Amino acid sequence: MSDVQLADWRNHALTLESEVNKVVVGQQTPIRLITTSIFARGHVLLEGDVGVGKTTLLRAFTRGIGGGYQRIEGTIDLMPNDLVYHTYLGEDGKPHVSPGPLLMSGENLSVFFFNEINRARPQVHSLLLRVMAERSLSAFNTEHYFPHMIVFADRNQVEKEETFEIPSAARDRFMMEIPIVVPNDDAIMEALVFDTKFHNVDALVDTVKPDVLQFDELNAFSSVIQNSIEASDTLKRYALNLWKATKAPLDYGVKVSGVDMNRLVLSGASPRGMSMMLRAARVNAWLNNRNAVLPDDIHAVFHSTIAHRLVFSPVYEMRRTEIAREMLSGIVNAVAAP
């Protein structure tokens, strides 16, 4: 693909970001990371309190890239089949079956949002993880395919009763975990509360320009980005040193306040995690009009692609977010960049 075509796609990607930023204000960093995940074709965990705009954000992106948007709520009584089909009694008094959220859009499913995934049982997680990995599902004696689907999921971080946390091996299937927080800006906070345009989500999402990108072309273009953006040998050695530091941070002089570093890390980043980090870094370089990955591109995606993969001693799990942020920042500062 020519540089002109790469630039044309980049302009469309930046237009998409601009459209979404008009709808979900004060979230420039999460919007850039979601854009990155879309072009890197990776699934995403969203971290944030209730009511910070996660659903609005995903609906806005879906309108901009096209394809189907489906959502399901995690509940204690949710069963794996609820993702696939619904049964009900029709007016004729006979049982009927209708497609569930995974099948409703067919092969045009673009964005699937699992809200409060930790409220659902492990059997449900298992099905979702399989669909994420294979992008296919057998149901009704038919193989169903979801070649363009990206899964987004968030967790209920307030209630601990009747929740089933995603194990570390399952978290590793997600390319990123992206925090969505309330903007710390009085003008934006005031607008969110008092500007009535933010009160009607349907009308707000409808203001996004539709089909800025073509969802069914993203897989092919993602491969083009990965093959077009270079990573030098020096950059590869730098990434390797970052990886080693996630496994043994104390060897690199990294410390976290109030933490016994000898007991902290049970497992560092996985090979899959580092591979996904480089995929995301290449996309970030492309979005910034570069043809090679720089350390800044790795820094832009390092926390979001690595933090959720770290396995800490159980005594530190309750402080996971805080500790991971401080530890990874320490690693970036300790490992010399080329």
Given for the second form:
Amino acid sequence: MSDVQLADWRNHALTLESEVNKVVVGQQTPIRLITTSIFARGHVLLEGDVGVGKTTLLRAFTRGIGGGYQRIEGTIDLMPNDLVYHTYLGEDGKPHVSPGPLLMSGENLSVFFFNEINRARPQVHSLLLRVMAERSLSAFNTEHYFPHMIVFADRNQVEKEETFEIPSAARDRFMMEIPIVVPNDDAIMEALVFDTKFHNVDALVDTVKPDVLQFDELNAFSSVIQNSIEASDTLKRYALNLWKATKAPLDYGVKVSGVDMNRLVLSGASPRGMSMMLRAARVNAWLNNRNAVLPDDIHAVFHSTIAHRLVFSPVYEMRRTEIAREMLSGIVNAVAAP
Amino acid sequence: MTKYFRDLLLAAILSITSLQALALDSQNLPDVDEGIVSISTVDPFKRVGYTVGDVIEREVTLTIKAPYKLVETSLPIVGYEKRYKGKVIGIELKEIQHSKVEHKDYATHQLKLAYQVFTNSVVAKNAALGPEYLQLVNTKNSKQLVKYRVPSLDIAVSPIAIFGQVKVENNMSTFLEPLLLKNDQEKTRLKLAAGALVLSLLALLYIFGKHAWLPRMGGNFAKTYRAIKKLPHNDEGLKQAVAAVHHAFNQTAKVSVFNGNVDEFLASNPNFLHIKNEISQFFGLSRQVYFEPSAVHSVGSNPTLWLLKFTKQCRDCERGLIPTTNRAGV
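Let me have the form predicted together with the partner chain next, following on from the form predicted alone.
Full assembly next; the chain just shown is listed first.
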């Protein structure tokens, strides 16, 4: 694929970003990260309080990507088969089976949105893990494939009752965990409250230009990006040092206030996590019109691709978000390149 | 009225006595009583080595108690040829300045005498300034004239040229320092040159020394500047130089500095705001050298030289100075 085509796709990507930024204001960084994950073909976990615009954000992206969009709400009584099919008695009085959210769009499924994933049981998580990892599912004696699917999930970190913490293995399947916070800008906050266009979410999402991207070409183009954007030896060494630092932060002089660093990290970033980080960094370099990955590209995705993969001692799990942020900032500050 | 006549009478008497005094030889008068006159002199330090034409100054201060007064006509006469044993001694009074201050009980006379030597000899010989004889009159008894002898000052007159073989050591005098050429200007120049030399040596010692000891002089960029000056001007040298400058930035900021957090670095190190554009150029160069060979930097055709100047600018910023502008490619 020529540089012209790379530039053409970049324009589409920036258009998508621009469209989403119109309906979800004050979230430029999460929107850039989601764009990155779409082109890196990685699943996204959104974390944020209630009513901050997570669902609106994902619906806006879905409209821009095109393809099939399915959504399911995580509840404590949700069972794995609820994702695959549902049964009902038809008008003829006979039992009928209909495809569930996963199967309904077939291979055209481009976005599967799992709302409040931490309210679902571990059995549901297990099914989702397989679907995320293999993009396939066995049902009705048939293997179903979802080659274009990206899973967006969100979880509410405030409420803990009747929730099931996502295990580290499940978290590791997500390319990114992106925090969504309320913007600090007074003008934006005022607009969100008083501007009536933000009151009707359906109408708001409908303003997004549809099918900006061709969802069924994203996989192929993602490979082009990964093959086109280079990583120098210096950058590889830098990434390697970052990885080592996630495993043994104390070796790099990284400290977190109020934490015994010798006991903090049970497991650093996984090889899959690091490869996902570099995939995302390559996409970030491409979005910034570069031919090679710079340390700044890694920094742009480092927190969102690594923080949720770290496994801390249970005593520090309650402060995971805060500790992970401080530790990863310390690692970026401590590791030099070149 | 009585006082007026008395003063008039005294003036007339003094006039008459002074006229008489001229006729008198002062040396034949009786000496003034002891304690009436006190004297102090300021004599030249040099006592020997005078030759024809030299002028020797001497200052004499006399304090004369009442009722005696100095007969001013008895003061030494300029140009008078003094003789010793009937022979002209060759030292004449060239100039005399007289001033007096009268008080109720005494009067002070200051005499500034300048003698000139008019004699010469093939060998050194003794001579003297004075003595001078002054006449005093008792104002209460106008007929009483007395003398006061101003003591002479012994000097030695030397020949202008030495004849024959002379052993210098035998003729050396502790009163006569050797003639010296004036070298004050040369001494000043020598001191300035020595000062400049010491400062230069200190500067060289600092520049080539391993450690810096002056305040704000041992910074990270100062060390880096010295280090990268020694690196070869090739690709490998450039890579090492860029890495060294990165290291200096990291040490200065105490965190790793990248293109993405340069603004934070500038906020915490505002001295570097003068070279904000150059720092951006540096990260562009680093990108090309270390990460993206196809990228185009904006530092010109000689990045090593540019980097050297950039590091010097950083060093100046580190020292709180305002650096000179670094043009690309220069």
